[in-house]
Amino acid sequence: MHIQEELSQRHVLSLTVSNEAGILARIAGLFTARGYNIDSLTVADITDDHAISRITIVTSGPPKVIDQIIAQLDRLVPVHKVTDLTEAGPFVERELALVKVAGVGEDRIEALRLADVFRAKVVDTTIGSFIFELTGTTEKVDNFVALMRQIGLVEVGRTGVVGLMRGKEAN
């Protein structure tokens, strides 16, 4: 008997939910109880009256597991809509990172040169360190962090992924 292993794919899920106490814990609990992993999670209030929030979740799994996750999220009462941005069509995703790098002399010059290539902005500087602000895809942030690790990476803070469908329609 040959068992075929399904390929795991990265998916960006966008949820609109009622802004109620405990909703984030319920969603995280759904993932935890079923052994699903959350790679990135962001939450933001999206209406003037603070009634609705958007939750963006990055997770990975084979298609059947992703379909199951979406179905289970759809069943939660305060969830208004679940969109798999990865499957729904063209979308834009971004992540913001603050990256602290220590260095003097040539390391300092190289850090500034790489920051320029990645279009990272210096938001704080001391004699021995920089804090860079970088916005881009997860891959871009990962690559910048990897290069800074070779120079003198001190620490990184990341927002997690946010994403929206392209075009004039809301998702």
Second form
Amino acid sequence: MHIQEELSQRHVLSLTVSNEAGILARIAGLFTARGYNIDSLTVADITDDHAISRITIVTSGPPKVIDQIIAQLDRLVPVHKVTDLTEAGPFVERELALVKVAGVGEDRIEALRLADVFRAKVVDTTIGSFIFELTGTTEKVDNFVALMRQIGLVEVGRTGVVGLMRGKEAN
Amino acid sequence: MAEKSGADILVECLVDLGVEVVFGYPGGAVLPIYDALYNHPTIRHVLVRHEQGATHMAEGYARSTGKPGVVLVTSGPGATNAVTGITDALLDSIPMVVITGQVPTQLIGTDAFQEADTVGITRHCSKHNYLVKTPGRLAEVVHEAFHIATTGRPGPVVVDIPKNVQIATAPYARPELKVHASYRPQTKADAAAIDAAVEMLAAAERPILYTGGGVINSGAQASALLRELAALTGAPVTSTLMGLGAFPASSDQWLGMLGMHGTYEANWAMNQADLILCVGARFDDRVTGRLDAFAPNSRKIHIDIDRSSINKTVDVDLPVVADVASALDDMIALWKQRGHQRQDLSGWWARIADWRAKRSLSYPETGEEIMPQRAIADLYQACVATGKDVIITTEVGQHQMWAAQHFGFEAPNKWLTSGGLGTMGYGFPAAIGAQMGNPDSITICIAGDASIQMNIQELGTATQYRLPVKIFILNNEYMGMVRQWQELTYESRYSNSYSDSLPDFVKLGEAYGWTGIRIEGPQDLESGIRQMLDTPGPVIVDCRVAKLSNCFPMIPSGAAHTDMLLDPNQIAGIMSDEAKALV
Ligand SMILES: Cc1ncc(C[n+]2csc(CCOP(=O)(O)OP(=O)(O)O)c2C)c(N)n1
Ligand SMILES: [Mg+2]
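If the structure you just shared is the form predicted on its own, then what does the corresponding form predicted together with its partner chain look like?
Complete assembly follows, chain above in first position.
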């Protein structure tokens, strides 16, 4: 007997939650307890009084599972609202990456040239290295990192995705 | 404003919330609370023998009274011992509040004596939980905890209180109920959904009402409304294990329980129905069997207070997110307003009559041994004959299924069993809790020889509080349900399923001051049962039953409703790995 995997789709979920002790463990633990995927998870408080946080989760699964994830998140007591940005309409998603690249001579120049194409900023430099700061979609960051790998990638730090619905309404 | 200690605030809240009984066990981290409860005029504390017992007692109390069960245990081992019962209450949606002591806040995280991460451990087996770090927050949290435990889909809520928070003081006034703005269970259905549900029901030619524990949780009114809707539509009614009693077993419209050990008629009617109205049930794997073969030609309406239960395993045509009583009330009102008449369902009932004619609950009887089914049937008759209110609890195994099949329930809250988690060790403490809440009822735990040993220590609790509970053990000297699966899947290799070295249950009971009765064979059955029911105090009955009987009908894991096994001769012996891999 072999275990079969189901086809999955990527979804970006945006949650507003009460900013209280254990909330992150509650959400992350729900994903592990029920066997859901987390590709990235970001959290930070978003109100003046620090009472509410926004959590953005990139997950993947078959449509039925995504529906379950939303319903399960929604019934957690401190969760105010769950929006599936992928379903709800056009939205903006960004992540920030710090990308350290080492190299000399032509590699160094090529790294700068590529950074320019990607609108990455140099935030640290030594004679033999740069750290680039890049924001963009996950795909854009992936592409940049892939190119840098060929030049002399040392290490990468990424924030994971945050997202908001387009248009003037709050979510 | 007068200041009070955290312990006094807690006890004051419990009084305000109408708590009459607390099931608990003391320890270092709850001593201040125990002191506040000392000689308390209104709150009765039941001292258990093991914290798991306390949780199941609270469940039994809750399920039989409709009020939340309350548990009080110490930190560390007290809290971890409570985890099974908390999980059980989560899976069966039982309202329960568990108060756990914790090491003082300044010691949290230091691996202090009897420190356990209680909120961490219980986060995913409770409906919600709290660590209260200041006495000033305590009242508000306790009130919210009870609100969350009892509203929406009920469940267990854990309140972890460090010892210094129990001792420190804070100004206290009875709090207003402040609930998380994000907690707002939907209890009233959308009008459009009710409208569609009524029209679908009115047009159905082969309808069936598939009901579950949600009807019980919704309160006595929900059961009354279910009966009314059944009368209006003339539809057959079946129920999950958890829902037994919501609809009377004596009704002509009753098909019996459905699912793995359900009746032939209930499962076939589900399979052949054109409309399934699911009321407070959740399409559990024990009910559906093989999913792709489940009720293939039906449209499905699902009434549930928990949206996450809808479309979780089975896709439905019409979700109705609401409290059962509210939704049924709305449906009945609209049905009447539209002037709908009962459909002519005679063709449908004729087919059901054919399935009933299979008499799927019948069992062979030689007269030499007591068949376990006979023991339950006789117990049922004897209970009816007492004319008294009877509450039945069960442990987990074959005896549980036989009890569900052969005991008839006429009213809600009289049948307490561990459905979702299937916890051996639930039944006996649940009976103690039910007896506490219903002093005038006859409370009987139908047990197995193996399960009863899982919380047998609570014999002392019943003795101490003079609770006249009865334990009726169907003693087959096996973990019968395990043995049955081994026959089905592993060519009868009985790996570790024989109950060796059983105690003498009669003497064991007597050692605790109980009456012990042994029923050896068919000739003693009636008199033994009568003696049990006539004895005023607690009684343990060791009823020796046929050792190798199996529970039928049975839908093996991964099989369709239509592939039901009706008798032992159909047992195949070896299953595919795919089927074996299912639970
Ligand atoms: C705590 C726990 N452990 C293990 C099981 C698995 N299990 C289910 S039924 C059963 C055997 C029960 O034996 P007994 O109480 O004698 O009941 P019988 O089936 O013989 O009626 C076991 C071990 C369980 N349900 N709960
Ligand atoms: Mg047994």
